[in-house]
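Okay, so here's just one chain, in structure tokens, the form predicted on its own.
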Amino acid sequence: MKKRIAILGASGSIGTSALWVVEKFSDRLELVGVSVHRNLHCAQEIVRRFPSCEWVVVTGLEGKEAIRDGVRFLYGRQWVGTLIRETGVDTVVFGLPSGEVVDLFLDLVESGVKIAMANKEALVVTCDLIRPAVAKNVLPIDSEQSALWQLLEGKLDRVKRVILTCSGGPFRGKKREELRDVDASSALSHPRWNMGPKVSLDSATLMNKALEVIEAVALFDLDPTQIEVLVHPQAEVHGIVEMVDGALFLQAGITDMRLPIQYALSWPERWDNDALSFPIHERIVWDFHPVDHETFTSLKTGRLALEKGGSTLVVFNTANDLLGRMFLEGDVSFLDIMDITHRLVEEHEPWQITSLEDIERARRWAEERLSTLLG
């Protein structure tokens, strides 16, 4: 029997990669529904390519429900839940960006459907709410979290530490003074990945690694002291696990999101795919370096947010998100993203997160504090 798949954010980079996997394994996977933000042309192309896709939710446009050539088109984010319920999907690829879709994520967790998860921000801000459910419901498709998932399965009680890797971004090797006046174009020029502006900027500040440390705690219930980060410019080793006896296991692969997406959709099986093979017969050189924490303070800030816990995690994510947008619009400097985020995390007096309302309250606190600081 084919797995029934829905893809949220089908017009984005994660969605495009997921569609490739579904098409590649059309004998095992069946696309039954998608969401797009505004790209109706993309949605129409998807339903042409995938005759099994009978539901399209357009989250960013208004319109009346319509049925075209047997495909139901619905307008508004509120219809995503209906899509999931009515189609009886087995796995949802969650490719929606940012931490502003937390309500949708929590609804999916509660529904019990498998979630192939690409949104680290939603995991970060809901860390305290969903950790018990995550282990059985969420299949990570970030390359680093997928690596840890593959390495840790069945071994958690024998693990000494885990190591997340990062390319170092476009400013690897730079010092603070050299970053004072960098512009958005430079910050978005990632050396290894072609990503959207949010992910590219988080890679430049190393905020993405701070988010991933928190994400690993949420996904695998690790102690933060067990998680380390190393700079790995080649970006081919995605995760390393050290066992209690000193043995090291690593997961490597080509720098292509289709690989972790395929693993999430095929799990607990592995499916043959020569298109994603690693060129192991070629000469391989791997470098690993410590993070320059004095220049890139994001990891320290993320660990402080984890230590304080609760609403501080929401403040951390919200401040980084808002300051990142301000930097891209020319309103703050590159270093301000890291420095001001740290200031808000330090100042915040946390409360426990027990509901979506608690998350919204923390988000408003961060917004108002930034407004006061920046005028």
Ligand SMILES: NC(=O)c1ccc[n+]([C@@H]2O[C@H](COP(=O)([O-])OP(=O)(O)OC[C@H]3O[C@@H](n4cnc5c(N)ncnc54)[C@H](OP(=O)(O)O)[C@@H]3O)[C@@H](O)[C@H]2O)c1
Contents of the next structure:
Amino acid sequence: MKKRIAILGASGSIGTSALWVVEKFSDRLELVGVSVHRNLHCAQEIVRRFPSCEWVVVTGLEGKEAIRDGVRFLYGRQWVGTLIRETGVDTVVFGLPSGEVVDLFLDLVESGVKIAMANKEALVVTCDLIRPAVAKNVLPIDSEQSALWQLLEGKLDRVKRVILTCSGGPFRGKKREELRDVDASSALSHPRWNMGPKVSLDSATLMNKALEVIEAVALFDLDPTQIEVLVHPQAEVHGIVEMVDGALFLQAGITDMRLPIQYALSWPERWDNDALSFPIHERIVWDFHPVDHETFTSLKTGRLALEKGGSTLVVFNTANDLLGRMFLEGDVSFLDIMDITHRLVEEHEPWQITSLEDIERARRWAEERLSTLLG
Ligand SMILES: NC(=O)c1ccc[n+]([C@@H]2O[C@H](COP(=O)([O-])OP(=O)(O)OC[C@H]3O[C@@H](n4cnc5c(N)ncnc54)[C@H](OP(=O)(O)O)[C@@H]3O)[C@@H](O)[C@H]2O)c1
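Now that the form predicted on its own has been shown, please provide the structure of the form predicted together with the named molecule.
Below: every chain and molecule of the assembly, starting with the one above.
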């Protein structure tokens, strides 16, 4: 029987890769529904390309429910849960950006469906809330977490530490002074990955890696001291695990999100795919360097947020999210993203996260503090 798949954020970068995988394995996977935020044109293309797709939820536009050529078009984010429940989906690809979609994520967790999860922000802000449920139903597709998932299966109790790799982004090797006046277009031009704007900017500040350290804690219940980060400019080794006896296991693959997405959708099987094979017979050079923590302070800030815990994780994520947007609109500088996020994390007095309301309260705290600081 085919696995029934829904893709949330089907018009985005992760969504496009996931559609490729579903099409490639159409004998084993069946697309039953998608969401887009505003890109109706893309949604119409998708239903033409995938006749099995009978549901489209348009989360960011208002409109009347309509059935066109047998496809239900629904407007508003409240329909995402309905789509998942009524279509009997096996796995949902969660390709929505930012921490603002955390309610949708929690709804999916509650439904018990398998979640092929790209969105690290939702895992970061719910880190304290849903760890046991996460372990059961979340199949990571962030390439680094997918690497750890593949490397750690069955080995967790004999692991000394894990290493997340980091390409270093477009500003690798630059010093703080050189980053003072950088603009959005240079911050968004990632040297190795072609991704959406939020994650590209987070890669330039290394906030992406800070979020991933927290994500790894949430997913694998690792102690933060067991997680290290190394700069690896080629971005071909996605994760490394060191065992207690000193043996190292590496997971490598081409720099292409279709590979971890395929693994999550095929798991617990592995499916043949020559299109994604690594050119191992070519000369390979892999470098690994320590992170320049003086210039890129994001990892320190993320670790401080982990240490303080609870609502500080939400504050960390929200501050980065909002300042990132302001930077793209020209309202703050690149360094402000790291500096002001650090300031908020330091100032915040945390409370426990036990509900969505606690998350909302922490988000409001960060918004209000930012608005006071920035006027
Ligand atoms: N891209 C990558 O290679 C990559 C790698 C690792 C992790 N991730 C993570 O995956 C997530 C998605 O990234 P992406 O690069 O695919 O983003 P993207 O290209 O910007 O696509 C985002 C998708 O979500 C929809 N969307 C945007 N805002 C929304 C909102 N407020 N509510 C509901 N839907 C919304 C968009 O619809 P419209 O097109 O209609 O606006 C689009 O379909 C992020 O959390 C990112 O950190 C991405």
